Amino acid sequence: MPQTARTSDTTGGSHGVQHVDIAVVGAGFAGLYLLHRLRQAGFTAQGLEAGDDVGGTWYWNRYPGARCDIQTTDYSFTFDPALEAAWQWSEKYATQPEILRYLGFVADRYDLRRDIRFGTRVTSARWNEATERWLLTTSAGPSVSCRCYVMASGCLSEPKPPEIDGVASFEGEVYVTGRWPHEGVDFTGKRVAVIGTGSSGIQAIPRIAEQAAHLTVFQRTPNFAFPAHNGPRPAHRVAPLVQDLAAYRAQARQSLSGVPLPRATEFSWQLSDDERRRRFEEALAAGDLVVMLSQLWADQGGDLEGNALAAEHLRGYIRSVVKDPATAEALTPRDHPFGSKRPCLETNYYATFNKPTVGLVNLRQEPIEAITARGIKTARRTVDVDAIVFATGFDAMTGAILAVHPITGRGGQSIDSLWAQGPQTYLGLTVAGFPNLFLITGPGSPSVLSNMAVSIEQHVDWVVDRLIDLRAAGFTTIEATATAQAGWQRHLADCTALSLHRLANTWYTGANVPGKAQGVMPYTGGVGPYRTICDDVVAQGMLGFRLGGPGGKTQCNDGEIVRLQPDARLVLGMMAGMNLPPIESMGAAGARAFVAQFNTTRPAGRPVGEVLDGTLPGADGAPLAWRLYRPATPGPHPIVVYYHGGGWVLGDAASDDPFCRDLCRRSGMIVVSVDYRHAPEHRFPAAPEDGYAALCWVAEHAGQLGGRAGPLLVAGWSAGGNIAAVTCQLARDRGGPVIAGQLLVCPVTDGTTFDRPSYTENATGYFLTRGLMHWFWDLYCSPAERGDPRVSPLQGRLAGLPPAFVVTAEFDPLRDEGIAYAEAMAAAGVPVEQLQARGHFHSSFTMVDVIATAVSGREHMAEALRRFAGTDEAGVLPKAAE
């Protein structure tokens, strides 16, 4: 970065090159705020804008009905309270003309147009490694030499061209919603075709139908939409701004969507049909995208069952409005989960199809074959029209970036080639191999899955603040490392696994553009979490960046900013924010009370066929509690004897309730969770002897419990995994019962050493700490006893044990001893499978419906149990075995 600030651009030189500190492409929300911040920071900047004035996407998208779909209370600049006071929106959802006036007002207020060259496209961008500057060639005026190149060109600014044969032969009028004539269009008395029913089509169709003599809508994929109920800004949304503007905006910046609205916390299965209907009707009446996407029930966005309930309510709304059942069905989405494509707000869209002058062509049934001189030919008919409107959307997220061709970085590498299989970025802000290039709301950032105004301000502030820091430190280049970028791509994939966006063909994934590499492009982890990650990058010394300066000055802090799974990271962050005292400082009674209280805050487990409670005699004859989970499918079922976690000190037969329910549902087996006596009141060997006694009792009473005759299975988590492993050794040595397989989840297997790397790497910060494990061990048994195989199964004889499925978590002190046990069993001839769960911590798999990224791991566990038991996917004996 330059060491001294300049106050004016420098144009000229022997080749007519304009020299500035920063070049900014785009003059929409992002470009305008960038120019303002850069000027404040003392950098010279040149804006380059293809349009003839400011506005970005709101300059081009002038089609009838064009509006924002985030309430204007939130879809506004927030960087200057005086600006907020100076502008008052007239509607809940502002029209395109009003938004364009707003952006013009902002440009005037901060005198930004003087730094923008209008009517100018960037045609190429090349990094010069010798001068450490970008050279931008343009469609008009001199080229631009700049230290930094910032693309603020927008996510939805490159229209997708029509892909239908014969467009050039059509003799009527042709319009594209993304490049609408500034003078407007009069369709009065005309026969009009609209191709496309995404957001722009849903907004434009009712308005065009008001004028046209006849409108024919050509739809390939129906979209979910619900009424906007537009009008004056709702008082209940304006009131928080009036009461405390700063607090409202701060909450928005930390929210998941960029809009500070509470999210539903109850799961769909916790609500009655009537309650779910009431919530849907309230959301429908609110006319708010964020409300409908987040306030129905907690599992609507990531769980197919919960999502299907929301989707069916919306389908019912469509049927209630559209009178013709066949038309209603054609307009009803059934090929994607609700929210996986961008839902739309509608104003009279569905009602428009009740007009006799409006028709619908279902392209799934009769695809377009060609456009002729007079109309559109489908597989079944020809529709004569006077005008065609293409509402076919955009080459989203990457289109505007790749439209600048080529963008050439180090070693002559182009972004086109690097992104051939899909965009790769670090934070959605930078690209490895392209120094001093920044993308505002680029692929890999929240962008289109958020309130763009909030995301844009966060990106701009982060970029400009980094440029200020670099200038102060004497650095002139900044570049993402390949390691950091690859890690960010893994994190994006982990976040995507939590959402349902991966299950839809949509512009979020690039599926709307033929030949485009497909994958979920925006960051699905939320605005607030993303902001904290960007802040963490800075706090950790610009982790993932290589900085350079004059005289070979360098700094490189390589690494991955996020290695935990996204939901695991959120949970651990929440717990850290509670500032709880160490569990071991509470004493056994206090720790038990804390865990009991903590368990009341977790989501209730999902329904199973039946839950029963009872007691069985322990090793000393005293009663031990058990809880049985029976599948809803007909029995008899295989039985899994489950041992709960808690360090031999905490927990009971019901403490892992959600996990046991999940195992029952996924495996189709009866799960019997059994208790055992706890330390320090009952030290070793009470727990393993109780575990074995419980196994024997369940085997003797399998028929009475509804179980299938034959071998049992055992499973356990943490200390329960220790007891399950020990029980397998005892059953082998004591002549039964026969065990068909063992599932060990993050098990304790060896108390003789704490020197394995996982104890050091994960000593603190991941809930189960090294100190807590020491406390557990000290309460459970003496050091002299820890070599006993009933304490440390890794020290026992392993040959002849039942097949095992061993699960370990990357961020768990117990990771290495679990792996060691699996490897030792395999070396002894035991069939063993391992699941080494990347990005998870000790409690991930038992936190059902909290750590959703653990679902695939729980599916693998259920599959292993079914293999051990010899059952099919439903937990019922296959025909050959009946």
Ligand code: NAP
Contents of the next structure:
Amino acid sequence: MPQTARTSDTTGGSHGVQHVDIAVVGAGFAGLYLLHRLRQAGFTAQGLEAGDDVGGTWYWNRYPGARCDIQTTDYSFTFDPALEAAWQWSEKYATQPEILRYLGFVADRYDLRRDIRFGTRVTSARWNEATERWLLTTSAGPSVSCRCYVMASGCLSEPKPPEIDGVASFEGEVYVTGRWPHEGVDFTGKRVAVIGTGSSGIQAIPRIAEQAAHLTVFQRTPNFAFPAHNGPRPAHRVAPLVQDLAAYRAQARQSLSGVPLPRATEFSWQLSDDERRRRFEEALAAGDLVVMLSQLWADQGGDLEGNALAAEHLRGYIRSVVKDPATAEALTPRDHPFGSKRPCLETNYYATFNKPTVGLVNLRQEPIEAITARGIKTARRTVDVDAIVFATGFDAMTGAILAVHPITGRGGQSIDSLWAQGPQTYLGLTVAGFPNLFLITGPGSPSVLSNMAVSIEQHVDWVVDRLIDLRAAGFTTIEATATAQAGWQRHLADCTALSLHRLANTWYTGANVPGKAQGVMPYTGGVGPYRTICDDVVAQGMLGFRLGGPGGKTQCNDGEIVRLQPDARLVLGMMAGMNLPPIESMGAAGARAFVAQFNTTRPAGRPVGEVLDGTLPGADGAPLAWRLYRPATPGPHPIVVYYHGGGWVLGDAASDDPFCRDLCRRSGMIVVSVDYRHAPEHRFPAAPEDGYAALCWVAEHAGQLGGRAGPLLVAGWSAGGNIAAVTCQLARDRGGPVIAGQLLVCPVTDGTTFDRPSYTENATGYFLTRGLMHWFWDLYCSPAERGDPRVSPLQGRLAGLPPAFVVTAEFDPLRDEGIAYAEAMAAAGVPVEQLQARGHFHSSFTMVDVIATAVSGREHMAEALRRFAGTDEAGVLPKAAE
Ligand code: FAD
Ligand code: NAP
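With the form predicted alone in hand, show me what the form predicted in complex with the named molecule looks like.
Every chain and every other molecule in the complex is listed next, the one we just looked at coming first.
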């Protein structure tokens, strides 16, 4: 990016144009760090700030009680150890004045104010395709012509209008928390109303109640809150910084939330009631959002049942503080999962409602009808007040961006028309069609779901580093491609499916602003994974960006940066990081020992009604183990005979335990997982003959096993899917037993060819490799045997088979043969449904409670089994858990 001198062409008077390399809108955490880095990199940059000084959030939000809710050990700049040494925070959660002083200190230390035009609002921004520059109009002073335009305008900087009739007619004082008067407000002796009980309201209410003659709180939705326990910075949180600052900050950057704390690994169902209470009390005593959100149990954040246990503890805390049971109940959140709305830290909030001078109006029961000259009129009463405080929040994430109107990019397209159905970005940092526009903490970045100090530094570093790279390579423009942006939106949706944020009406989803497009806006996949993705984009030659330069110079490496489901990506990345030897190099015994060891590290399966073990006679009369999973619901239940995976070499009746439990719970059926003899000790046809023998035995003993009379179902994964498919053919050809349906999950169906594209595309890197499959095949049977339908069911006769549900995974060598089998069965007249799982790999569905994005696929499997069995009997899981 060529460097231009800073010039201010003021010949047009107030309409003159100032020319710089880069314009930075906003002078909060983000704008300040940007100006520092840009200056260091030798760019000319102009900051433009609507406020009269630096600080952003901390300049505007001066309401009583305003503090940070991420501990000051973490909510600080980390880019300069000397800065860290030069500033000492006085408290665990600093007050607004202290944070504002800190940002002023940073501005002074790096002499940043001289590059900022204060009291200057950017009003519109237009990309000029001929000059390849942005032109920004401003509320004061000259317009700005710049090569790059960076919106560091804040996610929570645009207060939303109160949307209540009659505000203008009110004759008393009106305050908005996000625009608090600099001189402060004295409420002594006054009757005050506060509308809103988000973080701002919860901080301000106790402080206002200390002064006011009477305070009435108007609450629409109660929030989860728990004590901040503010005071000096806890020694155990300061110690790691003192010991090794660099290591601590590095961990923060790779963590999920931007605060490097360990997360709970045990699931709620593995803990006793006492242990769960102990953990809750410990988290309550810690007074820390990140602790409460991540250290109770592993399923608290993504699973409704685990979450409900956490929520109930928090509700108990409210009841323990608020004396009047009706008030306590009104303050108790019941309409959203804990954490789906940002929880609040409180200092005397609940206790304030024990004061005789404080009242609560529940707007769910009596909505506000209007604000009158003297107060607030609800459906049931009128409350006369001297002052109204609006703690009603912000038009979050997109509000400040769209308030610059219009922002027009290539072809005159405006960003608000592009975003009419919700914001679209690539990485939350750029927008296709808007060259050289960057958003800091934009929608689609982790931003507000993290410690924002860490996210802001990462976003700024990534942007400035790219500008430096572009300049070095002689490029002048950078623009996201439509493909990359669409892929990023898909990845965001995949991440969102894992979190409970989608289940609440909040500012994260746009639900707090009437008429705003709805959808979870921040990136829910975590700070560390996001950072890795941003770095991958660079490592892959600026994947998804089009770069342009003088003389038509262009570079475009188009594509999507994340095609795997987010949790599948993390698991595969973790496995790759372990540098394990290939399983096929271990020998059969070594591979079995490895898998057994590997399985001990997976999350324990969830409880079912009963688990029974037994044996049945195999095809050669020798005993084969089975394990039965019975639902907790009253029987008799339909029976599913299940065949485990493991390439005919590995595994046993218990090795797919979590998957079998999940199938049992979701389908409401008995699952009998049966063993079969393994290669190389017992090569083909031992496995399919045992599979068939097991089916016959279960059919004969269905009543004794507690099963429902009538047809069985069969299911299997991988090589087990192969046995299940073959068993269906054998049962048809050998006169029974009757099978009502077959569930084939990533099945092996054809050993006669390895030429299908999925074998090449997914040859390595997705756990089940081509090399491993070849090893399995060689141990299992000779090439000459592979045309036998008991080896390759795709080579068999398919008419007359039971209805099938065939699941395949996009990143699986076996994908295409699974699809081929489904299509061939359908062509032969078999009723077939397919689930082609996007972004999944061979083990996605069996890694229960690890690959949570596979939950909906498993729910489809259970529905299919219920359809096959002709039962409406649902599993024990509430549907909403999806
Ligand atoms: P901001 O600080 O919002 O700064 C953006 C600036 O851009 C503003 O000063 C605004 O005036 C200016 N601006 C916007 N549009 C224009 C325009 N068109 N022209 C000119 N100027 C413009 N996050 C945490 O991680 N931890 C916390 O504890 C925490 N506490 C918070 C408490 C409150 C009360 C609020 C509201 C937010 C809190 N946040 C917290 C989020 C907080 O917003 C960020 O941590 C951080 O301060 C954001 O910095 P920023 O520079 O990105 O944006
Ligand atoms: P908020 O969380 O959006 O809360 C706004 C409150 O006003 C909600 O209770 C909302 O009810 C209510 N409300 C909005 N419009 C209303 C209307 N027309 N009538 C009645 N009630 C109405 O906003 P916030 O409290 O300012 O906090 C926003 C975010 O800023 C926080 O989530 C947090 O990230 C950050 N913040 C942090 C701190 C901190 O502790 N460090 C402090 C303040 C803010 P509904 O819920 O029903 O919409």
